[in-house]
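Only one chain is given next, in structure tokens, and it is the form predicted alone.
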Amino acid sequence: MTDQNNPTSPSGGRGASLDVCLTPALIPLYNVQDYIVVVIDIFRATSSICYGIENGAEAIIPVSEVEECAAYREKGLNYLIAAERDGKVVDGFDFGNSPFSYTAEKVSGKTVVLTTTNGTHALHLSRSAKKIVIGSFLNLTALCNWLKTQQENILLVCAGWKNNFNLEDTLFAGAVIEQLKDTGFILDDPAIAANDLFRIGKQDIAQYLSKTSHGERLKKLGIEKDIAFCLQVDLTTAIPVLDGEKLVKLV
């Protein structure tokens, strides 16, 4: 049963919070212990993270420095390592965070350490919460399904561009409050807003974020391609979830 006192308390899913933050630099006004965070950073970390956990990336390790990542080279094991600052691979390193270089024939059996501009950068902010997995809109379902199943606060970390809002992040979490918002959570303001602009854009995704400042860049760097990937709707099932310091496949 509800708390009457504390209206915000879950109970079986009802009444819990479904809040946004809109980007990491808001995440210090959140109690982030008392969620659970699900992780968003469509343009691709995310896209990415989902699509190799699905094509069986035995774990992707998540770090915030392009320094700790090289680190794991000297560590004697058979790790693949991906860096990406400013869209762009980092010399040196195997991948960025293409979700073409995701594909089974590449990380199946493998672990993966990733550290990008914005997406490992959210992540890490939100370390302290109850539970922290990753949302693209390649798992909607899978992932919205699950949400509803949960009796906790739920809040959607919007990875943004450097600190900064940005629209495709913001839609995507929108797109799972279109899925919650009937099932009893109590919305902020920002989940609000987050879900009149993917009610905005739903009809057409690719063209309503085709503005977007990110899309550009990606654009500038001739991968258009990866932008239609990340696009893509329940392309995965799986669900990736940090367990200590890997992000693996929830069960």
Second form
There are 2 protein chains.
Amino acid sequence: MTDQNNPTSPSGGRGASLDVCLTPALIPLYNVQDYIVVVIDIFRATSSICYGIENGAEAIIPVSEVEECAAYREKGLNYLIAAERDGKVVDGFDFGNSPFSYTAEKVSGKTVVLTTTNGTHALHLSRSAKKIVIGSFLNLTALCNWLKTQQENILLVCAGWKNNFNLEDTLFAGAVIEQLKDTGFILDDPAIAANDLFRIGKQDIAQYLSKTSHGERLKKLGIEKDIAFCLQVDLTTAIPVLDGEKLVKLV
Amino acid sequence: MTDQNNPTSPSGGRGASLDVCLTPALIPLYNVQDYIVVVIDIFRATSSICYGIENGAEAIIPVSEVEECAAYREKGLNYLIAAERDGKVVDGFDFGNSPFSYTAEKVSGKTVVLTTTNGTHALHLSRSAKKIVIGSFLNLTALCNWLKTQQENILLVCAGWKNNFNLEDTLFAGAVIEQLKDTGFILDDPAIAANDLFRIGKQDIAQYLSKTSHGERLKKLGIEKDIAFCLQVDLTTAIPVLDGEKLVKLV
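Switch over from the form predicted alone to the form predicted in complex with a further copy of the same chain, please.
And the full complex, kicking off with our chain again.
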């Protein structure tokens, strides 16, 4: 039994929906305005965003195009601009998409403009949500503890790869469900699947993901260290939240 | 190592792609013309189609709308028309979507026009494929044995539920992959996920699916017997193939 109609329900998700949108292409199937949305792009956008906000970045602005990012250069020295092509920092940019660029000494007090195709796409399509927050393994438990207090439907949006399903984002969605599922949420089929996949992979997520296409692709880019970094659990506690066009620390 | 460029490769999929399209909404992400497509709609369209073709139906024509189906009534007595709403046969139709309606005594020598929203949608979007065949647990091994001989890329298209992911179609895709994966196919991320989900559920697929939303929905329609029927493995050997607008027996 659930008490979906009881607004004074004491525990986190009792009767609310905990759904997983496996790719941005499927966002139109959800009434996004009825949800808190968590955007997930594990390799590497949302991991870098969590790390940057934890390390004192004033804000992070995700954009789709390198040109759009470059335009921020003219706004002043307080902006850092980040863009990569084929695993290399684009000429004239401050750094690429590696989370190792988002240390306190580099980003504290700054606004970082980050070029990320899949993540920006997912954010844009989720705009009508009640709230949009950013998730990664880095802030997993802090995020889940906050979600438990929200008494709202939750939609975990996997940024995926070129609008299609990927395993790393789905596994992270499954990790969130693992922490929330005993608090009374109703899971949709993708949520059940994501959680089961997480339970298969959780003993060694890096090993599990090494067989995937994206893992292969990232290895070829020579960013194995980034991958290992992005799979660290609970390194941070900040929850980035969308405020207008900027991601800032949720307070 | 794969020998993708060797057309004389002796084993089924060596170097070819074995991909899973988790919902019809994602079909546009694939170059469908490069694949043999298997359309999957376990509860109940593709199970009923496999059973009907096995039992001697001359052809099965899947359509989206009840009205479209009804129009076939005027084409003569050789046509049987099948449509359901809310689990009940629509007035004036010969039968509904239960596989139990597709027995030899009812369908042998007849053409059945079947109303199925999700399955028809998946078929329509796959039209440009090299070939389109129909899969269900009923014809699993016969289908896989044929696929092994084809030396082509294979795309398993899950009809899903209202354009979104469902577990039963994905599990069946995983069952196909289980039989094909050691013959040298390259799997995409959805294929890896589908196979892992099948491996979780395979000991008792009915039990595994009972926790899903669609399972609940179907139970409410009072068609538990249909569900059990659709989960029988290798009851049939016929492979339905699309020929124009009709599904006929592959010979």
